[in-house]
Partner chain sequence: MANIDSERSPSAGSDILNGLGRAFTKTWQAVAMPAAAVLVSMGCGALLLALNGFNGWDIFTVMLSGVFQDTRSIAEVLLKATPLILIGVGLCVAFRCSIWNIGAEGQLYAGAVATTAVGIAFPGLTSWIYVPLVILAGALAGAAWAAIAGLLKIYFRASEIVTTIMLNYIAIIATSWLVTGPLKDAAAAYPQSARLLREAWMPKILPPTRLHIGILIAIALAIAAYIFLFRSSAGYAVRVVGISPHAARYAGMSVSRNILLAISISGAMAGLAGAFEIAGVTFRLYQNISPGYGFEGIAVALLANNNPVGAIFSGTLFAVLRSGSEIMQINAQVPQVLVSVIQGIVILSVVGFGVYRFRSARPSE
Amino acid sequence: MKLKRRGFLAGAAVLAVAIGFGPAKAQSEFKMGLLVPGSVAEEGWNRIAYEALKRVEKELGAKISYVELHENPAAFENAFRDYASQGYQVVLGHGFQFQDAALTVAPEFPDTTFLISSSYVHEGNVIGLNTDASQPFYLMGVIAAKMGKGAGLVGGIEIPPIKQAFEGFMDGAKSVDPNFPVSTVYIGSFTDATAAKEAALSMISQGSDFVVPNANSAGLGVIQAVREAGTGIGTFSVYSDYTEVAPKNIAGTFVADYGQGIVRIVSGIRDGAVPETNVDFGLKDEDVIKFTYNDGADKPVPEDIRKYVEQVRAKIVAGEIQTRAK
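Next step in my check: the chain by itself in the form predicted together with its partner chain, please.
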C-alpha cells in the first residue's frame, strides 16, 4: 500500500504542533499574573508589586508571570485577556489606571479574580486594593502635636493618596491642639531629592520642628535636611526605613508591607475565599501596616505619649475615628 503523502504530511504537522505547543497544563495549577505600568528593574512602585509576586510564588507555590506595559492604555485590556484566557486565577493590575480595562474584561472571565492596586472598586470579580496611609499619618500628627511646636509636610505630586495621608496627619495634629500649625508643600516630583531637601530646610527655618516626607525616593532629601538641622528637629521615616540616615532625628517608622497583604489576599482566593468587598489595608492589618518607634532618637517618644497613641490606634481600628473622608 502506498503511503498517502498528504495524509502523512498532515499527521506530521499535527504532531509537530502538539510537540511544539505542549500538552495542556493540569487545571489544578494555581497561577497569578501581574501587569505593571513601568519597569520592575527600578526601585519603587513597580518593584513593590514584583516583590509581592515573587512572595506569592515562594510562599504559595504559585506559577507567576508579569508583563511591563509602560503606561500604554491600549495594551491593558489585551494583557488582562492574555492571562485570564490562559486560566490564571488571579491577575493584579498594579495601579488605578488598570481599573477601566479590568472592568471591561472581567465579565468574560468569571473564574478569574482581578485585583487593582490603589483602587476602591468592587464590582463582581474586580476587587480594589488600597493601603490607607491616612491612618499611620494620623498617628504621626498626634505625636508631632504632642511633642513639637509646628509641623511641615513635603509631598511629591498632589495626587489623592498623598493628599489623604496629609489630611490624616492634620486631623491627628488638630485632635491634640486645634491651633497646631501644619504647612504643606508639593515639590512636583517623586525623584527630586534636592527640591525636597530645600523645601524641608525652609520649613525648619520657619519654625517647624517636625518635617515629614511623602514623596517616594525624593523623601530622602527631607531626612537629610532634618539630620543637618540637628537635634530638636524630628521626622518620621515613611514607606522605607531610613533610620540609618538620621538615627538621632527619626521618631518613628511607618512601612507598608504590601507583599504580605497580597500574599494573604491571594492565598484566600486560592482557598476559595474571594474578598466580598474592596480591600483597604489599615492599622487593623498589623501584618501589613507597621508603625514602630525609634528608641535611639535624641528625643524618643515618651512613654505617656506612646500610651495615648495606642488608645488612638485602638479607636481608629474600631472605626471610632475616621482618618479619611470617604
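Could the form predicted on its own be given as well, to go with the form predicted together with its partner chain?
What comes next is one chain alone, with no partners or other molecules.
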C-alpha cells in the first residue's frame, strides 16, 4: 500500500460556519462519518464498523457520526453528500454496495476521502478497504475437508467479497480432497436470520456436516441451526464470536479487528498521507485478521490438523498459495 501526501480544504472552518456549526476555529476539527447497511446494535458486520468508528473517536480524538441505512442507492448518495458537505474529512461506507454511490458523489467533494469496505476500488478520493476473507475461509475449507464429509455455505447477497470468500473456502477444501462436496446458497438478505436458518437446516438434511455463514446479522440463523442439529455438525464464527450461542459446534472463529486497520488508515489520512492504492488486509496483518480455535467444541480441531493449517497459513502469507483470482 502506497501513500501520498495531501492537504485538506483550507476553508473547512468557514464551511462549518455557513452550515450553522458555530464559530470558525483556527484549525478545522477532524471528523469521520460512517454509513452502515443495517443496525450497529446487531453483532456482526455492522457492529465491527461501529466499534472501529468509536476507536477513531477515542484514539484519534475525532468527531464521529454514523447513519443506519436500508439497501437504497439513492439514500447512500444522499448520506455521503450530507457528510461531505458538512466538512467530514473521511466517510466510510461499510460494504461493497456503497461503492457506486461513493464514485458518483466523490468528484463533488475532492477534499473528502471516501472509504469503502470490501472493495478493491481506487479512483480519485474513493479508496477500497478490503479484508481478504478468502484467506481465512481457505483455512476453514481445509479444516472442513479434513474433518467432515461435506459443507454448506450460506451467503447474504451475492456480491464479490462474499463470492470470493466462498471460493476461498472451496479451494481450501478441494486442496485436501478434490471431490469434497460444497454447496452454496444466497438468501438475498443480510438481515433475514430465519431464511439463513432454513437454508442451513436444508444443507444439514442433505449431508453437510459443516455449514458456514457469511451473511452479516442473518448469519446468526446458521449458528442457531447448527446448534439445534446437535453433535456432529460444525460451523465457524465469522466476523464476530458466536461461541456462546453454539459452544459445542463452533470449531473456530474468524474475527477481523477492523478497528485496528481503520485507525491505522484514518490516522494517515488525518496527517495528510492518503493511500495511493486500495488497502488489502490479509493474514499477513496479524493485528487485523485473527483465526482461533474453540477447544470446548464437541469435535475440536485435532492438533495434527492445526499444525497442517499453520503450514497452509504460512504459504498464504508468503504468496505461495493464492486464495482469490488477481
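Residue numbers count along the first chain shown, from 1. This one's a predicted model, so the numbers in the text were calculated from it and none came from an experiment. Here the rigid core means the biggest group of C-alpha atoms that line up within 1.5 Å when the two forms are laid on top of each other.
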Discussion item. I'd like to check whether residue 140 and residue 41 move within the same rigid part between these two forms.
Written reply: no
Worksheet item: Hey, what angle in ° does the smaller rigid piece rotate by between these two forms, against the larger one?
Response: 22
